[in-house]
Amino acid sequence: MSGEPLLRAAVPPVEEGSAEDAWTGPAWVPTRALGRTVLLTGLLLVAGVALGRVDLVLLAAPFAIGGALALRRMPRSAPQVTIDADEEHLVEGGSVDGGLTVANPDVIRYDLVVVRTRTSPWLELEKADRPFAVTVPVDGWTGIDLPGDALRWGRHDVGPAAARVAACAGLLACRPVVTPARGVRVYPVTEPFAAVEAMPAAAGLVGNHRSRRPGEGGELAGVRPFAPGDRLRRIDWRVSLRTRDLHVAATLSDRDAEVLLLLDVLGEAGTSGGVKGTASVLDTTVRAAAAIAEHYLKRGDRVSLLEYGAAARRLRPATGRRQYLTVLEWLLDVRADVSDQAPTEHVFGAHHVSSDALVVVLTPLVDPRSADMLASLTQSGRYTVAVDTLPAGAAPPQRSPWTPLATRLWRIERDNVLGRLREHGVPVVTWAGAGSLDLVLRDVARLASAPRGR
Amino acid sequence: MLASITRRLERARTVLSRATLVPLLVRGGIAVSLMLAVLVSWPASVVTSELVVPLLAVAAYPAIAPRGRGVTAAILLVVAGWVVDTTWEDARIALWRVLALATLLYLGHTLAALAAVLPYDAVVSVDVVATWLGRAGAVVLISAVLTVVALGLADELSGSAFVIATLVGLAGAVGATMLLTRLLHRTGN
């Protein structure tokens, strides 16, 4: 024992030869055509020699000459395939410029490169479902354009792409070279949305909504006698002259508000037909959320988003154009929650929702948990508006003769739930673009003006 | 059984609906080359009889399955016909027949090599086929010159054709072996 402590490197040692193993050279394999060339050349030559026939040797000549010409230089490296896709802001329905580039770093020409690519079904790229056969010159590249349209919002993939090369007149072929997919972000198209009605509770210090508190603002609240502390420019001279006493115009202060968009992702229903087709629940949810967020963010309000599902993704409240872009990015990752795990109570508890926020719940009201959540939010005194996102013709697939009847029963039950929600004071409105929320916002604002507490 | 037939029919319908022109032309080229080669090589008595139908079917099969062994089988069938015609039927070794056979067999072989790596539904660039046919044309031209020279030489040195064939054959066999060895050496790396 030397007494010295045994030290060992914290970083695991690099195994010998691992670097070489990691770089596996391009795998060029002989094709059946090469086997045929060798077999026929040999057979015809041997037969020519055995039978003493020059003509058989001459029949073998093209095979031998062709093989020798083709194999005089051998390929050494594999092709490089890159996928190009739009980096710019794409909106569904817009055009996408995809492309594939095959580069040849080798010393010989690639006689034939067959490139195949997969694309998301929501990217309609021209001829993307077909393989492309091109040649690539020595030390050069060949590009393949894939123009097309983006049909639906979301993150879509162009790729993975695979290239298989045949060189030396098809006598040698390369094992497929696969390139990983490239993502394209397609933002939802926002339906025009405007809500002219007042926010139920404008809470911030500055903003566009007239609050119910007096203060510096633009909305006239009334005329009252002058009091110490009033600004001179607030004096209403016309009233003062008439009454022979100083009067000032009192205004309501302008405040901003917080809007929480709660997206119910517990289930997906209906068939999405892209931007020009029918809308599924998630389509309506995402497009409506984008439109509502755009509207309120333009007015200077704070908007936050929350997913009602097991993942419970959340976007903090903020304001401005930057938040709008963040909202759009956040919406791209909205997926239907297929797990059976229930959304936990502590995530969706009313204490997480600001008491002054307007909560807009986008829900198909298919899952009973959604109705419970809405009722509990309203019970806790939050200003809640439910937007029904279920498509009009949504129905389960026909499995038995009883399916239509069962669907009808389910519809009646759902109408019952909607009625009970309305009784509890939750306005439910079907999404219809511009002005969808005006009617219900008026009701909520009226409720908000009433004394609170129970 | 019925299900498998239906599946095959369905697949054939998909193939036909998706197929593009250039791969179809390439496959047509294989069939035409090998069928013409059969007609040139086999004795006239066979070509004019009903026996020609199965022969043509074997020659046309590589157009449907260019990746399989059908191409080798079709080429060997042509060579067999040639040997039968010139040995048993005792036909004269005409220059045009040797030239035509060498050209047609090589065309069938190289087009099959192209069709084997070219999917039937591919969008094909014109360069691919032009380069391929250009190279095949060069090979055919070189071997045609060789054929003309060699057959002329054989006629002049009539009687010693056996020696010439032996020498050329041995050189070719050595060349082919070297080719194979070199290839195995490269791919083994």
The other form holds:
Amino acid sequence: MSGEPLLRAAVPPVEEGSAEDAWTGPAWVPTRALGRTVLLTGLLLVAGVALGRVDLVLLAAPFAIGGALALRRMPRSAPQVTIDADEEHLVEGGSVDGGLTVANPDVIRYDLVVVRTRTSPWLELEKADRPFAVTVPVDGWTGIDLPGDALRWGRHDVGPAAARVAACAGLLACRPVVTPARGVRVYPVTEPFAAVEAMPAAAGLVGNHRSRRPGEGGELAGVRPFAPGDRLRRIDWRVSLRTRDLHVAATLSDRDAEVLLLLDVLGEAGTSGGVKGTASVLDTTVRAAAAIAEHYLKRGDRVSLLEYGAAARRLRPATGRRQYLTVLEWLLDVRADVSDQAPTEHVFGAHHVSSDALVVVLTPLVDPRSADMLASLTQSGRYTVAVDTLPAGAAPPQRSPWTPLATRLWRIERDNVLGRLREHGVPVVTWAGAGSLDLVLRDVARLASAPRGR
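I have the form predicted together with the partner chain already, so could you send the form predicted on its own?
Left out here are the partners and the other molecules; the chain alone remains.
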């Protein structure tokens, strides 16, 4: 993800096959204590033999005997390190219950176990940036709690973790046993959003929006003569008694609408500070998309998502809570498109974007191709609303004395682009949470009610 800092290098990287090989047995290496013991014992023995002094030989005996006895109790099994992390749905700003479990499957006790892990910088875990020295009982385990907070949406890792054991009275130490990382999914926080205006077009079979088509619904459209197939409960007895002919109450059908959320990922701007700091373009885009999708899915509408970029990822339209969870999973993989490949234009064909769908384009308008895309959508006759996701204080880093002047000129040019888009009938509104799209949807609904030329 653009702008996301790298993981802190705290443990060696996990190589392919190393996790499975680590469980077969520890690879012991001598420590400095063993080197000093062997060196001191050898010097005393050589000096005792060369000088004919028995006291030097007797002085070396405890070191030799103690080292030999200590090396006899060498563990045969490596420690087992398990990473624990939340598997429930986490939201930005929520608490993360992470932890490490170190187990000793051997019958010989470890002298000391040093455990260290690394985590994503967007998981603010307590004491995760320092090593832990613990003792593990024989055929037992020791737990290390790592509570913290999730600062930003996305897929983050707890781990990998490495453990190193000291045994044989500190004379031997095993090579680090590395455990692969454990993934944590952090969903974006949904900003308050509620659009009270009617949808421009409702083309489904059932739903909460009043359509202009006659059918079964709760909105009265008028009274007409009885026809074969009409239900008896629809008979208007007042009009029927007055006219001496059966009349029924005609209603407008309640239809659902399709909402397409088009995410412009051609560029990233601003600095992401997580849920407690400033928001970048991707932060605003993902959080706004989650809020809009939640609102319309609760109303029974069909929601689909599409990326405007080289990858052109797409989520098919659907309804219900299952679709909302799918939308959240889909948003976790949103990344800024840093490739030079041109965005795919055929994604706006009839098979991908319905003519009756409300297209909400979340774009920072930092790439000229985004303005061309908006203009083409509007010219194709689709109901399009553009949501400006550029942060108010977004500016490039100060690299030269001309940077502020260049930024000012760029903003003036961008304002001109916004003005030209509005002149061509593309409504552009800045995302501001609840009610952001009400005025724009009202204008789009009025345009939709007017006759459409062919």
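Source: prediction; values computed, not measured. Just so we're on the same page, rigid core means the largest C-alpha set that superposes within 1.5 Å between forms. Residue numbers count along the first chain shown, from 1.
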{"property": "C-alpha of Asp236 off by 2 Å or more between these two forms on rigid core", "result": "yes"}
